[in-house]
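The chain below stands alone and is given as structure tokens, in the form predicted on its own.
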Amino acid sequence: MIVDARGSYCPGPLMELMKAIKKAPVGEIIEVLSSDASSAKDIPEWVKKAGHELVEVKEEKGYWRIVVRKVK
């Protein structure tokens, strides 16, 4: 699944993926594309408090791929 957010700014793209964990089966990969640099260190604090595993955090060219797997 893939959450496009890129032009959408802090808390939108977590809160985009947020709502896309609630709906994914666990074990789904959702990536997160942000424009957002804040969303490169937001995102991955939240995966960590929700208990989520968090796959990789890469910047492309003008944005932000975070990839999240559903744990729970």
Contents of the next structure:
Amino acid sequence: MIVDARGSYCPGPLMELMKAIKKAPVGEIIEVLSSDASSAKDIPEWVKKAGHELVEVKEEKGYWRIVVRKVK
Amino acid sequence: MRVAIVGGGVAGILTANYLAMRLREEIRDKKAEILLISERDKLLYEPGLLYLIFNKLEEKDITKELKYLLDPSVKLIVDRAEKLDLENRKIKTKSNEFDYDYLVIATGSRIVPEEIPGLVQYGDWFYNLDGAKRLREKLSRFKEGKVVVSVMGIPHKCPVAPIEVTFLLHEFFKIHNVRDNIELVYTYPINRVFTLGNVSELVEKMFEERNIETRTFFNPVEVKEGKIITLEGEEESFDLLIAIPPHKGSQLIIDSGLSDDGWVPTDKFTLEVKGYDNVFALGDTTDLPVSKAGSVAHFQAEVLAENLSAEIKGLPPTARYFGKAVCFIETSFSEATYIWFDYETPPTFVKPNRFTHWMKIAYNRMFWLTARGVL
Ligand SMILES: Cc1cc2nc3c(=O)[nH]c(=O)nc-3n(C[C@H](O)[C@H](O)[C@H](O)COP(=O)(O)OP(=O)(O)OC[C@H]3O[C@@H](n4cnc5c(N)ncnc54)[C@H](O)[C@@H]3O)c2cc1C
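Please move on to the form predicted in complex with the partner chain, as the form predicted on its own is already shown.
Below, the chain from earlier opens the complete complex, with every other chain and molecule after it.
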């Protein structure tokens, strides 16, 4: 599942990810695309606290790709 | 030329009044007409709800009929808009249909407590009049136990109101000599107590000094009797839950296919709705990265009225909105600070002081002049 939150500002991308996680089945991979650099820090922090798995954080051209697996 | 404004909140009323002042001659000569379509015939001054729950203002102080606030040349239609047809320039209301040349969308935002199971049954809030009156009753009897102020979604109206209510609860309980029997907890969805970093730092320090506990990365998904359950898998007990419920835009925006969540895609400088050069949006309903605040609606209305009246007169629309927002922050019943910021400038603030508090109390009365377009 892809959550394209590019153009949205902190904490928009994180709130979008939370919405997606609520709906997704356990095991689903969610990719968040964010143009706000603070997402690259805030999202992994939240993923850790919420007990999900951070698969990848990668800087693309002009945005960040943050990949998360819903674990529970 | 007909300008139709949908929504009779701060954004809609101010736009209508500013336009009426700028288009006096055109309206008199029947070259321009301003319609305001509103589902309610009264305006509620929402910032007053914060004072109502502590018995400082009454319902009559914070509501006024639209017909007394609007310029007499504005045609008021009290009806619910059910569909906006931007391609054919038509508005369908419950009992009529209107054409327009220019459309202004000012349908605001609303709380949707029903989206969190159990919140309506076990929670309270002050984000609308009924909720605030109920909460006032409960507060008047609350003498011991645990109070949780919980922000249940971002964005929500007036980003600083949850912080203010927490400060004021602290003082309210202190005045009534029950603060020592009360645990006060504030929760927020992200990893700090506010979206803006430096405001967070100041507030965290002030909460600590007042023995107010905080929980961050705290996103309620369900409320049961006496406890909140979060997306992060935590539980928090409460005796009184004061929620800032999740917010959505108007159902009209969703039903008209403009967006899924009710926030209208809006140009951040011109306030044009993306894809239409004769449709504009302002106030809480936009998807802009600005606070959902009355002050924002006010500054945007100035820009929009200047530009729209220029277009109608055949002049170039030159005003731009640069994200200006001003928020007072009441830190007690006798002191306040304020922040102002825009797209480029982060907020700065003054030390909480009495004068700023007096300004806010005065503004609570002067607001009706703002609504009339005078101030
Ligand atoms: C407790 C509280 C405290 C606040 N404190 C502050 C503060 O201190 N400072 C500050 O700047 N802001 C504050 N705010 C925020 C401020 O009140 C809002 O940002 C402001 O009211 C937004 O105005 P608006 O006109 O965009 O939207 P709204 O006030 O929501 O008005 C929208 C209007 O459109 C109408 N409408 C919606 N759909 C339709 C339809 N389909 N047909 C017809 N009409 C429709 C609604 O009925 C409503 O009348 C506070 C808000 C709350 C709740």
